[in-house]
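In structure tokens, one chain follows: the form predicted on its own.
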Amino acid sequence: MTERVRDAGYDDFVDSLEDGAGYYLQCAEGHGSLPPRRVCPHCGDRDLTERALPETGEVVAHTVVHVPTPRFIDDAPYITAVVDFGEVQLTGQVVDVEPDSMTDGISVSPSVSRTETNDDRLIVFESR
């Protein structure tokens, strides 16, 4: 069995999201990005400040995965969505909408759940 190695920046972000305190990073120019980051990917600014992630975002794109990678084989079919939170966008699974009923534009909230395949944590969205 392979021991999981903790990715400090990413796992810290997922920990905060799981605790209901999601955040993103913002530079002095107002560009938003997701951790882990040491510099702004838009302008190179190294002065990044943590900002609270809004409680809800809007689905801007989605797809229904019927043929997953082995890592998600027991989760299929599932919905992967890109959600706009204003300054940043997150990608995750929508968990409470039937795949045939999914539409862009719905309001969702982020949280953290586990895959059915291997119990790995993943970012999920629930409709509001």
Second form
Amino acid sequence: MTERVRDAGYDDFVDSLEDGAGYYLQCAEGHGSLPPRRVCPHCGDRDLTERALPETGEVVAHTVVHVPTPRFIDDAPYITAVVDFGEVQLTGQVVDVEPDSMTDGISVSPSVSRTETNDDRLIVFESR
Amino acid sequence: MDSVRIAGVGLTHFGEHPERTSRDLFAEAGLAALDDAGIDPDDVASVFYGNFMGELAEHQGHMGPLAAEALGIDAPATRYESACASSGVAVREAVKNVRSGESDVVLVGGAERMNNLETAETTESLAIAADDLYEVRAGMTFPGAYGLMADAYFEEYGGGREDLAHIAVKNHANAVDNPYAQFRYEIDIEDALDSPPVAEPLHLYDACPITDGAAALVVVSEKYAKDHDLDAAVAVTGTGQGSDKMALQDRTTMTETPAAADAAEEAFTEAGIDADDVGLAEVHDCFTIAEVLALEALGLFDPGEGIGAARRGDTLPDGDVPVNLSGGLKAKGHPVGATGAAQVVEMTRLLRGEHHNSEYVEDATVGVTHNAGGTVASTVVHVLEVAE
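Moving from the form predicted on its own to the form predicted in complex with its partner chain:
Below is the whole assembly, all chains and molecules, this chain first.
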């Protein structure tokens, strides 16, 4: 693959997660969101401050994907989950739980790994 | 406010037609709609066209003029794209255009060609309706997104795969006699439960098929219909649209679809109806769980009650509110950019009494269509009524 141009904000966020220093954006009203943002998507506030992403979150929903897109063809089946960190939620793959024993409500920590298929960067979660 | 009338409708067969271009599919549906209306094509003031993935499937952008040209119409033509709600949005713009007095006659519809791609390529193409940065790069497919919503719904309200199977069984049965439908065969609960997993908890029979097809309508002002002595008994009396955050992770809940609730409130208010007045509905069942979320957003069932509607029989043809008498996206098929218009076409045929399932709704005068894009980040709702 050719080197792709970075997506400012998003790739900075993934870098920070990879370095163990994940963050999110918080507006004056306390709403959380993820970059790139110029306004809070929940209330339109333009006063956004970086806050540390909590080290653990709770899985609020998951699915086991058996039919992937081409860029995940060698990764399937895999667990995609939405994880709640309090003010913000994040989507990624749970990598250390067998699909059959996966349940909502477990605590996980976010990090960054690589896909099997294309070695693309991937947000992942590991159980705590 | 003068009502907006549906003067003509047209559909292609929904199914696997990989060799047919979208322009040819739309020509078939559009010409059928013009013939059904019995109007002079020179009277068409605008063409509104819905399509989602033409760039990826056919290497074709700028499809508005192409759609008009395919019908032999020389008029301003515009493409609308709102994922799976593309032609629902186009219909809404046509209704607003006619209602405003800007035009007397608008031809509106949509088309999609999908089966010329491999399944994995189609999955990739559909995934672009989700948030690329935070969802697609995490491996979220469209079945995966609805798998997450189904998981969250089961967690909050209970219910399970067998409840969803009843929806699939119902919609397959409804499509058996529909000549336009892709799947014209019945399935049973075991077929659905035993089918292979796609994005758990959703399995193959929870998902709509990959479909090629087109739909079109001729929308006219009430005055034009009278002046030209048209047989246009069905009116669009309400239209509404809502939006939500693109990514599921940015919503406060995955078990409700506020974009659809907002669209329904706007459309119902315009029409002067409430949910109790709805005699039948065509809703966006791209996955079985989507039908559940639609029924609750429309106010036809309370939160947590939609999951059991098909199992209890409430939404069967002889139930209180028949849902997806066409077969729905699940069995009629889902040519993405054509679906919103196709729902309005099927509802028109049902209310006119000329549909294979019209016998179940002979006394109904109010029908509702619900067309959702993405994971219901866009929704369009229309109210159709028998005006005379």
